[in-house]
Amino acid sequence: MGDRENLNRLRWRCTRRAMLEMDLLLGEFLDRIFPTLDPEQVDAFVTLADMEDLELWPLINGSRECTDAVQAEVVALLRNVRVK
């Protein structure tokens, strides 16, 4: 599978969420910040994107701490995304 196809699949997972807030946040992150991530952070983001909204949202809003250091870096980046 090519990089473009993988990115399209990831975009689909990020923008077809149960929560509209997650659609907007993850979509904006994918457009603006994802291209700047290193490979380890990319893997962490993919893992986060595979989570259900009810698991991911508490990490993003800070009501639950992330136990993985690299995922925590990506969550910190997600927290700083400003949706248009």
Given for the second form:
Amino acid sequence: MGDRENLNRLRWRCTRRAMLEMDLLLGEFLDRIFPTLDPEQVDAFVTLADMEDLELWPLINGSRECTDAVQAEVVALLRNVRVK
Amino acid sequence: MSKLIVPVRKFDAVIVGAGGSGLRAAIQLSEAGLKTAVLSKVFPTRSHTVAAQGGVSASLGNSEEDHWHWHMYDTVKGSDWLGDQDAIEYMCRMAPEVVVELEHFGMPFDRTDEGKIYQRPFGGHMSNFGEKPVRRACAAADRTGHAMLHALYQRNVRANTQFFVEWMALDLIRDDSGQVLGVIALEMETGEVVAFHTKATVFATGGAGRIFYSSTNAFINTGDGLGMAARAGIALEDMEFWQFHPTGVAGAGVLITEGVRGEGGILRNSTNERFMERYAPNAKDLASRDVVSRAMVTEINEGRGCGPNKDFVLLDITHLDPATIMKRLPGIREISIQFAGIDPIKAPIPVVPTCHYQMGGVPTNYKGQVVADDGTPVKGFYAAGEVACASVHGANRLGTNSLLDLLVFGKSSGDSVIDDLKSGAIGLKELPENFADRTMARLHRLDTQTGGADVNATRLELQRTMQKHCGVFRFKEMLAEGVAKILDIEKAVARTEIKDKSQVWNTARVEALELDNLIEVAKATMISAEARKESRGAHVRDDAPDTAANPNGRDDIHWHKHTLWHRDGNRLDYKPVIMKPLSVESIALKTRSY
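In place of the form predicted alone, the structure of the form predicted together with its partner chain is requested.
Complete assembly follows, chain above in first position.
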């Protein structure tokens, strides 16, 4: 698959989730912050986006700590997303 | 001709949707040895069932005395007497059985010290026919829906259910007799269109909460099953009834729990007035959901909304001690910061009444069989969960009855498929010659459209129109204007244009196809709501007020009946509410008050 297909698939998996909160946050992240990530961070984001909502949400709202250093960087960026 | 263009795959049954009801139906079918396909736009455990946190109700009586008949009474009353009493009796009687079954599937319910399923009270659930609250809700912490999906999914893996993940069903296949012979679906990864030719088709596609601008529903809830059913000539029942939550974050829709007002949160208008004092002098901000929602809409409609468009009110907790907010309302501060850009310790949160749950849907009986207007089953077609209208929720759903609905009618629809196969009522019939023509024409139109309407802009216009003209509090003239506007938007939907014409992972195409479904639900909702000239449950009209003759605006003489909207000509029919339960006395009409 090419870049367009990969990005579209990622967009689908970020914006068709179980919880509205996650649709909004990950969709916004993809538009604004994803293009600025380095390759390691891109991989970390894809891993995070593959998680289920009730695993990912506690990382974002800070009730659970992220053990992987690069994932923690991306989670910090996700935490700063403002949906408007 | 269609067979030359569209590959055909044969199964005993296809289930569309892999949330709670789809997975529950699939267990029944796969464990009976039927070759079963489940289609889903997403991986099953990402279905919107996850968002249901509160619990599932069953009169187990683990903590105190309870009885299914009391549960039935509460559900009939909650429905404002629009629910069918045969289906409600069936659901409430089956509840203990399906909950214990779920426990055996591995559901990690909270437990009492004696090891029984722990039960807690929930709004509207009472003992002894409305006497006092009863502990009836079974939960797995605050992740009941999530845990339920995992238990059901694992059971399906064991039973060899075949999953087709990231597939979108596009249309039903029916023959000249009206029998349903399967669905046509699109695989997103390849863009390939495939026919699933089956003996039975079960719709478990969930609701369509995304027709409203402000909705707590995830983006996935685009009413695909309702759109497919309507295009195939199936009526949609009671679509004017939508449950709203008073406090969703304006713009985003994310829910702010009632607990915020419980802890002292105050609603204010643009003049900083605590307006609930005028509407509910005693209960004020803690009045019931419908009273608070109507007051908020009245403030906005009378020009006292906040923000540049005066289209929201404010939920103020700035007077609370920050330590209390952090301790008693964890998560609310993060939600407010991320989705409203507001730190609620420093400034009030913008909120609006927000769509939460769809009571209407594809008409079914309590066996999960889809029924025609005269009540006879549509051969080969079944539905369960939010897409279906059995009707157990009537004009208003009780909390925790939605997860129960998934389990009971997911199971009963599966059992009906098995019974109908055994009796010979259904079987594999030849596909009609041109079974895919309509679908392929729709896809061809989308691929070749030029100078058409933008999908996102059209969806947004649809959502704003529904919110403004058919929201939580409804007005005669606004509804009439709303009908004209929605029919205009329908014309734009018929000529949407996408720039991306590729096959592989073309999400623009999928979003345009979702909009084709949203518009059917929007028409059904607006037209049914405009026509129903009373207030009942969640459908509240300004011109049907509370009077001695019609308490709460409910007019049983003229409107104690189900609406049936037909796509063909936007025709409305009505059918009687089933007042006769299966085994007990009818619960007679009465004013609904708590």
